[in-house]
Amino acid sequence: MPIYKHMTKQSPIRLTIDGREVETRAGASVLEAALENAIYVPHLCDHPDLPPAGVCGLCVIEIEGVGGLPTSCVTPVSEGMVVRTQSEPISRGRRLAMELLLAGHPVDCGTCQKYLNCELQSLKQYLGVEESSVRRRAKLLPVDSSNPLFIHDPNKCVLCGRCVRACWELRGVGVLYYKKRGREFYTYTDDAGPLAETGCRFCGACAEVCPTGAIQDKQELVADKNRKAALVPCRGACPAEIDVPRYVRFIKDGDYPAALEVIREKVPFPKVLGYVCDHPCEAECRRGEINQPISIRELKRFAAEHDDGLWKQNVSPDPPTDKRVAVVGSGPAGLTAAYYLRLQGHEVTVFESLPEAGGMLRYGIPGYRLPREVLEGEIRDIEDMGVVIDTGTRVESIDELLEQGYDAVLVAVGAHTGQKLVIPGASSEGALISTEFLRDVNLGNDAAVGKKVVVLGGGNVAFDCARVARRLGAAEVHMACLECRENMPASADEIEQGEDEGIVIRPSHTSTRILDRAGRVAGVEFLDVASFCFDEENVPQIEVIDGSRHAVEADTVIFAMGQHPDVPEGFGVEVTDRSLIGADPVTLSTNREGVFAAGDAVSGTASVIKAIASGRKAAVALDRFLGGSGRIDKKLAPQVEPMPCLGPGKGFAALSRVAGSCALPEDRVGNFCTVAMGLEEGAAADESTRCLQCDLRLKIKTVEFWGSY
């Protein structure tokens, strides 16, 4: 049973409740003493995180030697007290209290549509109140749905005061009051105005403690989601499950190393992610419903850039297990798995066919987006933990690895093989493949392009190719994709920065052939697309506009519309019709015993954070296969409880998003200098202050019903 207050060193108080001798701490209420000892007393206005009010009248009891029916939530215990929680007078008193609560409550109200059944309705059923001797009335007060996160229905308010106490005494914000309109009382803002104009912090405590749904979450924001994902969506949206609110709070408090430690509990590439994560968390951030989401990626980078290195003192491999793991591929999935497997005590060797480790992080992402020193620093951290990386070594046979004594193999070869469209002219000189083009650039090989470049594709890889082409001297770069502008798969910042650099975007275009002159690319012929989608078998369905045929002149064409892994036949693993490795979606095991697969080789081209998450998943599976627990998380950050009090929030809703600055387009197009500048300390402090701290809501205790006792 829940114990609502911490026990002190004072001598316990002994009392008798319903014939049972029980103990509790000095200063506890009779209600607390009963609940602590699994004796249920119905109550509504009382809440374990709030000071008692004693206004609902449901928790009445009888005390030997005391007249009337005292309210148990505000009655302190005393030594030798004798209490009864059940009797006919008590039942009558509780029934009358319930009838009074229901008098102004909507007759047809079934539940408050929260995550639990409505407390009021549950208590009504428990007390057996089906008909009322108290005349019921309809309040007919207007329902306010203008607030970004919550709906306020004053007709459901029973004046328990929980929301007011939560706002004032739990959170310290102080924007909710007892209000009167005509003859009706309810609780809401002082002038009944929008929450955003009152200094509300949108923490959700009022909705969390409301027992009737008078204040509740907008259903479109929480429907069809589990409770944690609905209330803390940024954390739920992160594929690696990084505790976003926790590290943002550490930044707000000025403890930057602790913020980094929170991130490192889940990923070994915090700084890399600070540059290139596609931040799905931001799309789900509840702050975005108020004005703009938190700049989560920039705050991650800020924390990583304030690494004092002390986290390494708390990270060391477990004792040796005498198990050996071979990881084929040193991209984000392979290196992540290697890192966590090494920490579990296994001996890990990573095999990389290219000259340096990093996979697509090094050979696919240009240096202006991800500085090489950032990547190399975090790879060194992985090597410092004892992971061996063998570069320039191409593995052709898994059998050979097993024969060398490896107990398990993880295939994480990525999706490095690009492809051309099967259209006339695709083999012309000057028609390039995205992955090969970017790899040559990152290797320092000759990767010259012409003055007029057309990139076919609309994703981040296509933008990488287009922006690199500009940096290599192309005077004119066009990007053409099947998707309309709103549905382009590239991230918003890639699109914006690309356009700033002079790239011309041609959405809703399908290429029909590559024009050539004497075997050399001369242009691309297009048709305008009226509609585009994929059918059930993932085959593109394209409807074109009649008479829209036109051409764009070019001397270089770069195909950037899909990649797949290059899986040697000697691996002996099942490969799907999409050229991906077939692996169990839960365990990532392949058709071969002891052989697992992860990352883009299994999923197809995905984001860096998804590859890292896949690497974590693989580490769990391999560790269990090798006889371990699969518990790969390491506690690094201080285990401190956040303060529930947020304080007044005047102007809080109006705080605008602080984003990192970029180098000017004219300063960056001719070179590979870093584009994104990141946040200064003051900007990071301002941005972290905008966080709603949604996770605090999950720390509010849940009221226990009689079924738990």
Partner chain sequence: MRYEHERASEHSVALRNCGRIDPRDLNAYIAECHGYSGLERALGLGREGVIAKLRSSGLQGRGGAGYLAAAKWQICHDAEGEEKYAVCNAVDADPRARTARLLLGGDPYSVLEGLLIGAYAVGAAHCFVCINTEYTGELTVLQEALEALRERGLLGSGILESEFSCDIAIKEIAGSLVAGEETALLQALEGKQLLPYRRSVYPAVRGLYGKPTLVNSAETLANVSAIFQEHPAVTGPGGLAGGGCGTKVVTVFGGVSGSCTLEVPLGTTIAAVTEAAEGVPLSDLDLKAVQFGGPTGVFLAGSGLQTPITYEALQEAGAAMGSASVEMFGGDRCAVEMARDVMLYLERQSCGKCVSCREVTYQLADMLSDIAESKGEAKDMEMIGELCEFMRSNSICGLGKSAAAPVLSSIELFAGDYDAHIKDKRCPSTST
Second form
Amino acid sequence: MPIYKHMTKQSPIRLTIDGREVETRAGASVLEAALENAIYVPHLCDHPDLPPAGVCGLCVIEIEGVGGLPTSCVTPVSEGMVVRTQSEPISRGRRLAMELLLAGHPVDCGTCQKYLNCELQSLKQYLGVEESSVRRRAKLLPVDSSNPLFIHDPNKCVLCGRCVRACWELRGVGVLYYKKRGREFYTYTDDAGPLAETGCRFCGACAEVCPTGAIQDKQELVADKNRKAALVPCRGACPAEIDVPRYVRFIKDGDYPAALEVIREKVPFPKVLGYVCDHPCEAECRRGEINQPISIRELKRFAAEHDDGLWKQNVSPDPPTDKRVAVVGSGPAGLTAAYYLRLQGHEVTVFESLPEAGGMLRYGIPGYRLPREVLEGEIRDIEDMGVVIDTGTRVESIDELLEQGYDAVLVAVGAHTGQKLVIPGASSEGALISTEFLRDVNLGNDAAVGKKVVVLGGGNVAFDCARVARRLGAAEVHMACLECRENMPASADEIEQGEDEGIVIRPSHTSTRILDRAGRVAGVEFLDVASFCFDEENVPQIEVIDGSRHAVEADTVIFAMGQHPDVPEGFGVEVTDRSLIGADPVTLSTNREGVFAAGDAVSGTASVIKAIASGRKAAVALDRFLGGSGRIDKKLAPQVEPMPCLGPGKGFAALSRVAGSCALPEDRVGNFCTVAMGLEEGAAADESTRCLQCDLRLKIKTVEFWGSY
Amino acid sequence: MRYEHERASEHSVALRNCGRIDPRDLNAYIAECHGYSGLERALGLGREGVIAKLRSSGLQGRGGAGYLAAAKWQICHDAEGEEKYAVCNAVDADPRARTARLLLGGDPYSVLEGLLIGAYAVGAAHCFVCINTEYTGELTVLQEALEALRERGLLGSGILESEFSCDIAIKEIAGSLVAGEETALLQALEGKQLLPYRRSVYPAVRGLYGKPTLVNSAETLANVSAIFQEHPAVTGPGGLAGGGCGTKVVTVFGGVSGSCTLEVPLGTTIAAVTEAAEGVPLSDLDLKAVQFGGPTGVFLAGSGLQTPITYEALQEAGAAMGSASVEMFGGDRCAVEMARDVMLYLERQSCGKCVSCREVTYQLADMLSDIAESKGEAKDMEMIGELCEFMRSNSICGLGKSAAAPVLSSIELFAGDYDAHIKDKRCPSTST
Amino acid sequence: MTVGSIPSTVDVVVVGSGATGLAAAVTLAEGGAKVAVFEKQRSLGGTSNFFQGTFAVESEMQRERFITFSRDEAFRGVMEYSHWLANPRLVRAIVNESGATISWLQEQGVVFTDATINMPDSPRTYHVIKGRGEAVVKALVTQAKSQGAEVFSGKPVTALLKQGAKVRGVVVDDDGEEVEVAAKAVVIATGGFANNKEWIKKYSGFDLGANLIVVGNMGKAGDGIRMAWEAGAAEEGVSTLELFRVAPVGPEFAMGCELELATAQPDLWVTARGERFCDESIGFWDTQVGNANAKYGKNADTFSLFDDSVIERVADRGLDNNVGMDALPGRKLVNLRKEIQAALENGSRDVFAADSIEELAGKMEADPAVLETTVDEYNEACANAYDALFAKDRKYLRPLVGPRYYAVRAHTVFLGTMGGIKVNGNLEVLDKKDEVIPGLYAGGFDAGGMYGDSYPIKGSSGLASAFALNSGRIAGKSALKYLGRWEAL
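Switching forms now, from the form predicted on its own to the form predicted in complex with the partner chain, please provide the structure.
Complete assembly follows, chain above in first position.
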């Protein structure tokens, strides 16, 4: 017996389908055998990831020696079986099944969002059942759009039961049931209550396997978007394409070094980002539609704080290529590019005009936001790979680098030149520029402010200035910006923490002049703004409120509104009319062969993550230019297939966001100590558990339509 | 609730103790009814021996399909698996039949003893009794019975000082026609929705939680305990062991006597059962037809009423044992309305899972309603035939497979009624 | 898996698997060309799945039925409807080809049930298909494959490749990877840009989804038109839309539901303010009511009003106005009351019921005084059997008398955009100097020139599908000539 059993498990089964001898594994269904061998058999309830049900009646076939029309999805193959997939009785049976499936289904697809992605429509097209011999009806069931992620339209449901099987068998969640209202069936929660209250995990498997439009993603979440980016929006929103769900899952599973490795596959600054990333991922997080987004940045920091350093064993530069690259600027863009280029085997030297490396990470972002030892640690890791950083060396022209024999140059000088508004009084004593002010502070230069400070601007840099001013002893700090409060460009936590520190925010303000007393700043004159936007040419359109002129007293004014790169005269690359370095948006190449540009120098002031992403892109372009493959992604974290089973989720929807704690405002105003404290292990575990694991959905196989066979 | 004929008669096997003893008195069961001598005998025979004895009795499962009970036990016994389960279906899927209710309320120990014998034979240590949620009184009796058995050491570890350990749990199941489906019952036991699935292997091989599971009806199990107790009704002439076919519990309703349950020897004709229930000769009963076997049973009339109640004879007559209920329809009834009413009921009972049963019962209910209201057309009759065949061949469970039977038999028996509605646009059963 | 891999070289790439692309593909494959069809969507056929019939003149079917309407009459009809804004050589080519195309489709396995009219006072040019466009799609896909063409779904073409003036291939998005397919010729048939909000606004001034609702189109971003323009093609007819009827739109109105059919009946239609805006019986000709409605509906919705007498009438006597070929005149609406009830119970924001016109106006957010005046005047016109305002046929002048009044919110619905790429009568794509771009062809909703500013429904119903099928065939033949294969046929 054991030998026999062994044979049935291992040896392939041979059978004949439509006169063709085909082979398949033992235990396969006749339907699987046919599809594997490019023989199309229409099927609806069957799905490659779900146990077969045999309920739709479409995949019927004929088997020699077996009466009737067996259902191929639940009929196992056997050696020597002779199968026919096409005959008049088969067609009649399939058509009648289809007519019955469509009896209560809306007759026209013209307004359905699922149209052309709908298995039912494709099957109807294949089977040709435009005329119906059975009675048609409208089910007239109410559509449920109360869920933030999905729309349930029971009228479109044909009870294939895939969603129920996906919910129970694939995911182990078990919240979807067959339901009946009046005479009509549909699928929904047992007590017809909201999904959130039943233990739904919002994994989307039901919507993914639904062959019709009965369970669909909300249009606003997916319309006109790339499918993968729409369904896993955190990853889609990350400029550096960090695989967020994957590292969050590693944290959930307690493998923190693996989580860090996932992040390191895309960026060399995990911990820096854990402190200062503006996390565009969180704005897109699907969990945010249900209650609050996952604290992705805090989890990143948590992973980085649990670095065991073992990743270094798997990261080493490729064999030398004998190519030399010069990177001008040691900010996040420059260092990222340098790091990846070094790993590709090139010799990389980074030139930095300031005394220490880090660019805006060091000379823009204040220490209370980004502790210096964090920055220095990650820069050291980059240097450990063999990147040479030449600080205190200002590159005056590209030519001098090319003369030194560098094969390629990356210009990543950042945007360190701020600007003042052209308004009366702007040159008064005590009127400062954000970049200079912050640089002075971070250099340890004398950077005193008065008692009353007004910062003009509403972005993160403006907050940096305002909060630093508080730390330098200003008793009263005002921030004024054109935008209304809801549209302020600064991130929400900056605004919150700034206000906690006593900063007065004055949104919808336009400054008309700096008031001065004997050449010294005495205040700022404002008008209230009724509306503010940019027109199609990106020119600001400001509508002021008549008679709203008023003044705010001040002894120091800091302009924090727009920055551009500091490009030396005769540097040797094209500069645009916006004072940025001109580079092709895709290839990042400049007007000079072998010279590329990246980061804020190209885009104007952006975010750290965007600078890093730009550095990655530059590394790809430079590596290709130098004859490399351009493949800079590293496989560091273990390749583990995530468990498709999520299990029951009682109370899952209600789990609220665990945010990192902050030092108390009164403890932080007078010093530059770190404000954000990060997550404890328990909190990180809780937070990672909240993740919807949207990426699991992409693991579900796609059913091929008849047209593909 | 009182039933005229629920008491044991001389034929009684399943209902042998009902009404004779206090169902709550375990001592009485043991002392007066050979109670637990069957289990004791079974434990002495060994597992193979139990199945051999059951096989030699020839007992056919009383749940409806009539498979040889020993065959199912053997499959479950042979199935590989450390863990196995035994389940007693005591839901009475057909709401008008109430065999399980009578047994649980009148003689729970006979059923439980049968269940334990089954569990022992297949090697199951966990048993379940699935009871209809409406049977609240019987539930109490059952709970007390289990408690009494535990106290007596007849449940738990080392039953009757043997190696055999077993416990029984109760699962309440909402009554519905699909509850008669083994596969649906097992889903419900797993905490899932009561829905059948298309099985590729017997539950006896892969059932509850994927483990081999023996499922028997309460009536079957009451027969089992009688067989192992070597009860006189079994060993006597006409009894299974005495060379007879055994008995079947039958419920007759729709006549003047109301509802009546009796246990008759297999082979008794439908006519004889009806006469016995009504207490008058058939000729005095103005009968148009009876529906036999529950809501999915066929209509029988005329010579069909002489069909003996055995699994084989019924099958030959195009009928099935089902719940072995007999519903009487008087001579003034319209065949189309009878069929329509059955179909409306079946449509409500359809679980909705497979397209054939879900949609065809819906379509048939609508078409029969139209015909009954004389709004039908000749082409409807053709379509009914096609749909019935589709439902029979495509449905995933017994309910759907047999749901067309009443309609088809009605059309065959009473074509004239349909013709009158369709062609003459009138109902032959109304005086106008 | 079964799906074939994308070839690196073919003779002709067809972009899009609708009627245009498939007609071209079959024609090309019949001519011996190696063809690959790339469809962006998972399902094949696009908007072509919906048409129920197609326009043709001098077809065998018409001859058999003694229908004498001629090519010349049809040509004149289309040109005059467009006020000679249409491209006469293109119109001529399509009209002339149309009859033969019916026979050709029959050879491919398409079954036509009749040559008829689907609206009053029209010539019998509408060839009704058994099984709708879906049957045409299935037949043509099956034929194309049996002739050796390869069909790929879920694979959008993202760019055209040129070498000098000539087309040399396309770029295909193969699950995120860009793959080049070399081809001597490319037929563009992506079905217009009906879902491109930005372009609709830019070229036609409508706000898609707000005052203009598209049906039967999905994901039509104007890919083909964009690619052709990028390759130097000139523009023609890009602002023309196939406007359709007034229709309720929303989850509670499955297309073909009785509420929708009732809404389309020639009773009383009003603007959001509560004024009539057209002779409701122009609804027999879809485009006309689409135009009339769009004129008033650009700023707000319109409403179709009826009462219990209408509900009873459509239940007893059936429809006056057909809605497609599924709901022909005389079809009785037996579920209308049920559907209204369900819509009201489900809290519809588009269906209203009231006991008085004033109350109804309140629910519609119309001016009660205006609506009351409108209904009074309309009822008076009914009493006089004369519509002094819009001269509606007295046959359809039937008063609204209650006791319950109903209003259904309706929108301007359109079926597709009808232009973009400038072509000549051979469906060759022209550049801005009217020179042919060698190897580039376009047809169907991507090509302009067949229409003026509006779809010519009255004399040539079914012209959009006819243009798709015939432009595809002609493009296929032109490409075969270009490949030097036409003589071989």
